[in-house]
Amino acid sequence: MQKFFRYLSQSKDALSLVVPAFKRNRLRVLSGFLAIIAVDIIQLQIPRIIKKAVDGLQESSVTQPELLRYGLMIVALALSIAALRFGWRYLILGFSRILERDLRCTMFSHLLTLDNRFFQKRSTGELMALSSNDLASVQIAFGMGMVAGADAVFMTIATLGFMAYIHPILTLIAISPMPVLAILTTVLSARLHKRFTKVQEQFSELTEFVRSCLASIRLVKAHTQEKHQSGLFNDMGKEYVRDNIRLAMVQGTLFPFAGLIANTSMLLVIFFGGRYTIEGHITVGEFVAFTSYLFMLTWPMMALGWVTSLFQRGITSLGRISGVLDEHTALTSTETEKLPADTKKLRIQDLTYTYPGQNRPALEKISLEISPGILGVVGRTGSGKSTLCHILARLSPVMDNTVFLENRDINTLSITDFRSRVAYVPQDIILFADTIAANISLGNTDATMDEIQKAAATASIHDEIMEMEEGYQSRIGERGVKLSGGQRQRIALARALLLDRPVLIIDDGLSSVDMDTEQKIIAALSGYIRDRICIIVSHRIAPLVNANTLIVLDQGRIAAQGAHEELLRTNSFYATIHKYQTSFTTTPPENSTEPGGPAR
C-alpha cells in the first residue's frame, strides 16, 4: 500500500508538467472530449432504434416504410459518428502532438541552461532516448490513451445506465465478474511501471552505445573492433528484447483477461437474459438491445488493460523527463549588476575548486590579477589548467567572492552577460556537419564574408580553405571529419576571433598545429588583442615567450609567475621544459620528476 501511495505521489509530480499545456489548450481539449461524448451518446441510441424495430417485427405492427425510416436513422447516426470521430481525432490527437512539441522544447531549452556537472553524470544517449522514445510514450498516453480512457469511462457509465433501465437485476449479473478485473489491474500496475522503467533505461544505454560507437568509428576500425562492437551491441539487444518480452507478459495478461471477463459477462447475460425473455420479464427487443449494450461495454472492459498500459508507460516516461527538468545548474546568477561596455580586468582571489566526488582540489588558493595582454599558462597534466579555463569561461561554478570581473563578483552577474564578454576555444574542438563559413560564424550569424575571411586569416587557415574545391562553402562532415586536427583547431580559433569579445581563452587549442604556424598565429593575435585579455594554455613554451605574464601550475597551485626570462632563472621546471623544447624535437616524458612536471 505504501508503494502504491508513493507511486501516486510521484505520478502527481510528473503530471504537473502537462498541466500548463492543458490550460493553454483547454478549449481544444474540451471540444475534443465533447465530441467523444457526443459519439458515445449517438452510439447508445442505435440499440434503442434496433429495439423498436425488433419489437415491431415481433408484434407485426411495423410497416416497411417505418423499417426504412429506422434504417435511414441508423445511417444518419453512423455518418454523424464518423464526422465527430474525425473531430476528436483532430482535436485530441493534435493536442498530444502539441504537448509533445512543448515538452521537447522545454527539455531542450532547460538542457542548454545546465552546467558541466549534469552532463558528466548523464550520457548523450540517455538524453536522446528521453527526447525520442520517452516523449513518444507521453504523446501516446495523452493522445490515444486519454481518448480511450475518457471514452471507456463515459461509455461504461452511460451503458450501465441504459442496461439498468432495461433490467437492473440482469445488469448486476452482467457486471459481477468486473471486480476481478479491477483487482488484477491494480496488482499488475506497479509491476508494469517497474518493468517499463527498466526497458526505457536499457533503450537509453543502447542509444548511447550506438552514438559513441559511430562517433568513434575511425578508432573502432583502426583497432579492428567491428566484430567485438557488433557482439556487444547484439548482447545488449538480446537483453533489451528479453526485458521487453517480460514487459509484454504483463501487458499481455491484462488485455486477454479483460476479454475473458467481457465474454463471461456475455455468457451470463445470454443464460439469465434468455430465461427472463422466455418468462416474459423483458421483450425480445429489450433482450437484443441489452446484448447490444453489453457488446458496447465489452470495449471499455477490454480497453482497460490497454489504457492502463499506455498511461503507465506515459507516466513513467514523464517521470524520467521530470527528473531532468528538476536538475538545476550550480552556476549562480543574481543578475543584480550589469557589466560595463569594456572589460579590462579579471581578478581571482583565493580560489579553491573541487570536482564533485573528488577529495583533492583541482585548484587550490589561486590568486591572480589578469590585465589586457597575453597570459600564458603551463603545467603538467592534471595541474588544473583546463579547470581554470572552465571557471573563467563560466562553465563551472565557484564560491562567492573568488572571481571578479571589473571588481564585480561573477556570481552577481548575468551568466549570459558574462559569457557574452568571453570567447573560448576548448581543448575538445566541436565542429558541425555544415559549411566552413557556417562553423566560423556560429556565434555571429550576421557576420559578412569579409569578416569571416579576416578571422580565418588571423587564425592562419584562410589559404587552406581557399584551396578547397568549394572554399568557405565546403562541407566538413560530422565533427569536421574531413579536416586535419590542426585545421579543426584553427577554424575553432577563427570562430572565437569573429566574436570580437574582450576576453579570449585558448585552452590548448593549438596543440595540433606545428610550431611555426602556432608562432605565426600568436604574432597575428598581437594585433587583434590590443586592449583585450588573452589567456593561452599551451604545451609549448616558445610561442609564449613574449607573453606579458606566464604562470606555472603544479597540483592546482601557482608554482611560479612572471615573465619568460624571470621564470628561466627562478623555476627549474620551466627552465627544463624550455631546454628540452629548444634543444630536441621531443619533450620529456609526462612522469618527469622535475618540479611541476611537463605541461599539458
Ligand SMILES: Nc1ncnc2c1ncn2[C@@H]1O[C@H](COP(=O)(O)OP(=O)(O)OP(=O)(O)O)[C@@H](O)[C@H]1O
Given for the second form:
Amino acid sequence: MQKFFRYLSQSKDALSLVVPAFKRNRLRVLSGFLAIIAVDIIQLQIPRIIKKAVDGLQESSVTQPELLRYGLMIVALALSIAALRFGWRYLILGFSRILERDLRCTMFSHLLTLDNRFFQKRSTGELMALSSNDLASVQIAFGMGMVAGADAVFMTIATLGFMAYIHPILTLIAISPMPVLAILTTVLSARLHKRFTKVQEQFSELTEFVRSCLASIRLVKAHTQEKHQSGLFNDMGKEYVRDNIRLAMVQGTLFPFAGLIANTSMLLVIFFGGRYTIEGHITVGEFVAFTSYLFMLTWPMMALGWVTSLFQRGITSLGRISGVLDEHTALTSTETEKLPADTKKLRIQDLTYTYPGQNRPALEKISLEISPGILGVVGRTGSGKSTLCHILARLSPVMDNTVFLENRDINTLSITDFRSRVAYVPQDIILFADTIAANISLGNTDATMDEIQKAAATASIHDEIMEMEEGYQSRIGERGVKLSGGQRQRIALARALLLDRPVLIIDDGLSSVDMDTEQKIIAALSGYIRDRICIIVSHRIAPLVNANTLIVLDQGRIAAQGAHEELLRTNSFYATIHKYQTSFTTTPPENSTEPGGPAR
Ligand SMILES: Nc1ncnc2c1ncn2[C@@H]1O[C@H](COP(=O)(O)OP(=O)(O)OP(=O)(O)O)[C@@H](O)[C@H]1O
Ligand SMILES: [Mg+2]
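Next block: the form predicted together with this ligand, after the form predicted alone:
Shown next: the complete complex, the earlier chain at its head.
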C-alpha cells in the first residue's frame, strides 16, 4: 500500500511537467474532448434507431419507407461520426505533438545548463534515449492514450445510463463482473511500471553502447574487436527482447482478461435479459438495443487495459525526464556583484578541490596570483592541471572565497559573463563535421575571413590550410577525422584566439605538435597576449621557459613556483624535472613527448 502511495506521489510530480502545455493549449484540448463526446453521443443513438425498427417490425407497424428512413439516419450519423473523428485526431493528436516538442525543447535547454558532474553521471546514450524513446511514450500517452481514455470513460458512463434507462436491474447484472477487472488493473499497473522502467533503462544502455562503439570505431577495428562488440551487442539485444516479452506478458494478461469479462457480461445479459423479454418486462427491440449497448461497452472495457498500459509507460517516461529536469548545476552564482571592468587579476586562495566520490583531493591548498602574461603550468599526468583549468574556465564548482577576479569572489559573479571573458582550449579537442572556417569561427560567427586567417596564422596552421585543395572551405569530417592530431589542436587554438578574450587557457593544447612548432606558437602568442592572462598547460618545461611565471603541480599541490631561471637556481625539484626532460629531448623525437618529472 505504501508503495502504491509512493508511486502515486511520484506520478503526481511527473504529471506536473505536462500541466503548462495543457494550460497553453486548453482550447484545442477542450474542443478535442468535445468532439470525442459528440462522437460517443451520436454512436449511442444508433441502437435507439435499431430498437425502433425492431419494435416496429415486431408489431408489424413499420412501413418500407420508414425502414429506409431509419437506414438513412444511421448513414447520416456515421458520416458525422467520421467528420468528428477527423476533428479529434487533428486536435488531440496535434496537441500530443506540441507537448512532445515543448518537453524536448525544455529538456534540451535544461541539459545545456548542467555541469560536468551531471554528464559524468549520465551517459550520452541515456540522454539520447530519453529524447527519443521516452518522449515518444509520453506523446503516445497524451495522444492516443488520452483519446482512448476519455472515450472509454465517457462511453462507459453514457452507455450505462442508456442501459439503466432500459432496465436498471439488468444493467447491474451486466456490470457485476467488472470489479474483478478494476482490481486486476490496479495490481498489474505497478508491475507494468516496474517492467517498463527496466525496458527503458535497457534501451538507454543499448543506445549508449552503439554511440560509444561508433565514436571509437577506429579503436574497435585496430583492436579487431568487431566480433566481440557484435557479440556484446547481441547479448544486450537478447536481454532487451526478453524483458520486452516479460512486459508484453503483463500487458497481454490485461487485454484478453478485459475481453473475457465483457463476454461474461454478455452471457449474463443473454440469460437474464432473454428471460425478462420472454416475461414481457422489456420489448424485443429493447433487448436488441441493450445487447448493442453492451457491445459498445466491450470496447471501453478492453481499452481500459490498453489505456492503463499507455499511461503507465507515459508516466514512467515522464518520471525519467523529470529526473533530469530536477538536476541542477552545482555551479552557483549569486550574481550579487557586477563583473569588474578589467580582467587583470585572478587570484586563487587556499583552494582545495575533491571530485565527488573521491577520497583524495585533485587540488590541495593552492594559492596563486595570476596577472597578465604567460602562466606556464607543468606537472606529470594526474597532477591536477586540467582540474585547475576547469575551475578557472568556470566548468567545475568551487567553494566560496577560493577564486577571485579583481578581488571579487567568482561565486558572486554571473557565470555566463565570467565565461565570456575566458577562451578555453580543452585537452580533448572538439571539432565538428563542418568546414575549417566554420570550426574556427564557432563562438564568433561574425568574424571576417581576414580575422579567421589571422587567428590561424598565430596558431601556425594558416599555411597548412592554404595547401589544402579547398583551403578554409575544406570539410574536416566528423570530429575532424580528416586532420592530424596536431592540426586539430591548432584549429582549436585558432578558434580560441579568434574569441579575443582577456583570459586564454590552453590545456595541453599543443601536446601533439612537435617541439619546434610548439615553441613557434608560444612565441607568436607572446605578441598576441599583450595585457591578457594566458595560462598554458604542458607536460614539457622547454616551450614555457620564457613564461612570466611557471608552476609545477605535483599530486595536486604547487611544488615549485617562479620564473624559469630563478626556479632552476632555487628549486631542486624543478631543476631535476628540467634536467630529466632536457635529457629526453636529446633522445629520438618520439620520446620527446613523454610526460615529465621523475616518479616520486
Ligand atoms: N571526473 C573526475 N572524477 C574523479 N576524479 C577525477 C576526475 N577527473 C580527474 N580526476 C582525478 O583528479 C586527478 C587530477 O586529474 P587532472 O585531469 O586534473 O590531471 P592532469 O594533470 O590534467 O593530467 P594529464 O596530464 O594526464 O592531463 C587525477 O588523480 C584524476 O584521476
Ligand atoms: Mg589534463
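Heads up, when I say rigid core I mean the largest set of C-alphas that superpose within 1.5 Å between the two forms. Numbering follows the first chain given and starts at 1. Values in this document were obtained by computation on a predicted structure and should not be read as measured data.
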{"item": "Displaced residue check between the two forms: residue 548, CA, 2 Å or over, core reference", "value": "no"}
{"item": "Cα displacement of residue 563 between the two forms reaching 2 Å, rigid core superposed", "value": "no"}
{"item": "Cα displacement of residue 41 between the two forms reaching 2 Å, rigid core superposed", "value": "no"}
